[in-house]
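Form predicted on its own, single chain, as structure tokens, below.
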Amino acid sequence: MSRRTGVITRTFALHWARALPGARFGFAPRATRRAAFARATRLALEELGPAFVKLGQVASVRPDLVPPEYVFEFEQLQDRVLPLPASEIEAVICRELGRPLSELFDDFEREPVAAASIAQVHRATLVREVRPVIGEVMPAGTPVAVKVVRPRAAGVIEADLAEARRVLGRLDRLGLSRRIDAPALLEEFAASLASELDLRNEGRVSDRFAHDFRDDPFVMTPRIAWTHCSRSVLTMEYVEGWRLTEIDDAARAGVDAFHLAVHGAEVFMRQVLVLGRYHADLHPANLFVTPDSRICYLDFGIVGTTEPAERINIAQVLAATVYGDADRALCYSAELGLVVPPHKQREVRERVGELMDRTLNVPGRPADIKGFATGFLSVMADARVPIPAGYGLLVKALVTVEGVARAIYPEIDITKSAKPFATRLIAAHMARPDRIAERLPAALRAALRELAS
């Protein structure tokens, strides 16, 4: 066993041992036990450093691979590291862009505005005019955020990843990792790492999002200065505004928080049900509220997609869920790959119906999407029903959107936005000529039976 492997093993063991009293040494209710060990695991990941924080962040958007208690606990993981000296970051910029820093930027601030395990961000201004692919020209002097991949970041994280594989192999042999599909999670981590290390991917997705919402006056993404970008450098418009943790300041400045919360939920519905691609990693650090009352979306590292054939089924599941129809929700979930075996359908249907009543249909109280999602995923886990990857990501994204909306306006009920949006989409689908032609014979047979009776 290497020294690092020993450190990793001891760290997890120590934190799990500390969780035993909270879990009443295994005698607490199942949800309490899971929550205690999920928190212990998060603390261990944070102590072990950047690679393990990134691994936990990947896990936080994969409820198909990770138990729901862990998914929502891992949302709290903080990816913060000590910043590198500005001289090292400047060297990366000059090497990648092939020009001295003074020919690219004025007022390059040596103190970073953010520092994480993969990259750190510095504020600067453009020396000369830049024409972005999407949006108006960025004149000389435009404030920009320069995101730079930290040198040696890939090597450090991959070394820790190799150690994590060894540790998880040991846990598998001991039967201690049954609740988490570790091999699949590590593959997801490797793919996410490869994508994040090429910052051009983030720039392309950001531009696509900007194009999708070019006519929406309440949504924006930073303009990308492609002449100042490379695999390891991404230069984008610097956006002034308030993070969601500062929303009270925004409200005092005249921002209509309720309108933005409702509109943000509708933007998500449009991404999933109309456009077929959606920001799947929304959290307070990835959103700003601007002084002119817009929502600014950042960091498109994790993006979900939906195919045209899936979208109507998603709309049906969403509508059935917010209207409290467990039968319909499970029926259309099966069309999306979440199939409950026949011998478990009655039990699952009853539990899902009870869950809807407790979380979504309580008079005088906003629907609790997170409570429903956590319970729903637990019901499926108890019934040993596999969660398709896309379905799990969508559930997690919907929960995150609720959290974001409530951070902007705490009393919001996003089902009030979801109901009309999903209903309109279903109605439009059913009114298509091909759907009418498909259903007409059955409708005529039913009418004839009624007349003959």
Given for the second form:
Amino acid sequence: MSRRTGVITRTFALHWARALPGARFGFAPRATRRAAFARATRLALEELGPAFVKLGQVASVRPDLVPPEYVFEFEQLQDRVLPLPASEIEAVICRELGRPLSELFDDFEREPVAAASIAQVHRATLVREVRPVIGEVMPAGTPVAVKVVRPRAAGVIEADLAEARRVLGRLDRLGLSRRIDAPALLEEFAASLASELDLRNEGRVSDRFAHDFRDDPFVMTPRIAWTHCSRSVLTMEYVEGWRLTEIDDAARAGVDAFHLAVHGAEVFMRQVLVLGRYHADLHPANLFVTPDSRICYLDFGIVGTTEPAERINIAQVLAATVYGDADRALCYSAELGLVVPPHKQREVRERVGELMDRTLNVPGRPADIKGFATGFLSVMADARVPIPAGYGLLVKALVTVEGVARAIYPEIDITKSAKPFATRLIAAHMARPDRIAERLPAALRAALRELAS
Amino acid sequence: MAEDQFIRFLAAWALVHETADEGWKAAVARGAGQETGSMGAGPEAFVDGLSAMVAEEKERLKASLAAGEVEPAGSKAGLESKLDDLLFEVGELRGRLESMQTTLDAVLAEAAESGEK
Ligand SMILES: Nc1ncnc2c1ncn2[C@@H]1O[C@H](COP(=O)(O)OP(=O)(O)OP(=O)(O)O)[C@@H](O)[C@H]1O
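Switching conditions: you have the form predicted on its own, so give me the form predicted in complex with its partner chain.
Shown next: the complete complex, the earlier chain at its head.
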């Protein structure tokens, strides 16, 4: 056992041991017990450092691979590390952009705006004018955020990843992580890492988002200065505003918070149900509210996609959920690959119905999507129904959107936005010529019966 | 948007047949008063919700007709969005080329520098 492996094993063991009283040594109700261990695991990951934090972040968008209590606990993981000295970052910029810093930027601030394990962000201004893919030209002097991949980031993380692989392998053999699909998680982690190390991916997704929402006056994304970009350097317009993690009542008073929260939810519905591309890991640190009452989207880490054929089923599940129809929700979920075996259907349906009453349908309280989602995933886990990856990603994203909307306007009920969206889509689907052709004879018969009676 | 057209169509139909029957009016009233998940009734709840939306759309249609607004021609809107998409693709390619050029310049500069040494 290498020294590092020993440290990792001990850290987990220590935090789990500390969780025992909270879990009343295994005698607490199941949900309490599970929550206590999920929290202990998060603390262990934080202590073990960036690679483990990132691994936890990956897990937090995969309800198909890890149990729900971990999913919602791990989303709190913040990837923040001590910044590297500005000189090291400047060296990367000059080497990759092929010019001295002074020919590229004025007022390059040596103190970073943020430092995470892979990249750090510095503020500067443009020396000369740059034309973005979308939007107005950025004149010389425009403030920009320069995001730079830290030298050695890949090496450090990969070394830790190899270690994590060993530890998870051992946990697997001991049967300690029965409920976690560790190999699949590590695979996902490696893939997401590769894409994050090339910042041009992020820039492209950002431009695409700007294009998708070009006619939406309440949404913005920073313009990218492609002449100042390379694999490890992404230069974009600097956005002024409040991060959702720091928005307070004064800020809320200055903008139309209710409208922005509703709009945020609608943006998501449009992404999922109409455009087929959606943000799967919006965290509040990556969303800004600007002083002119717009929502700004930063950092497009994970993008989920939906196929046209899936969208109508997703709309059906959403509609069934907000209209409180457990039967229908499960029936269309099956179309999306979430198949409950026949002998468990009755029990699952009853539990889901009861869950709807408890979380979505409490008079005087806004619907609680997060509570519903956690419960729903637990019901499926208990019934040993595997969650399809795309389905899990979507559920998690919906919960995140609720969290984001609540950060802007705490009393928001996002089912109120989902309802008209889903209803409209289903109505449009009802009117498709092939479907009308299929159903018309029956409708005519019904009409004739009505007329004849 | 295509998904709005069916509701528009229903709304127009409801407008022309202004003397809607009692069943319809009741459905609209139920739909408008609906709380999330409160019906638990399945298809009827959905139909009520849809009815309320159609009724709302009908009022909007009525107002816009009264104000003498004309609908934009569908084909023109389609052409515009096609043009937008094309412009975006060209812009995206330009962005890619620009960052590739930057990288190329940087590599050339590095090569020249190491040649000088
Ligand atoms: N265009 C911008 N304008 C203003 N601030 C920015 C901009 N881009 C990034 N930042 C700041 O830098 C922080 C980190 O940026 P970003 O989220 O892109 O980096 P990251 O390394 O992917 O971090 P993480 O994924 O952990 O949030 C943001 O939370 C924001 O505060």
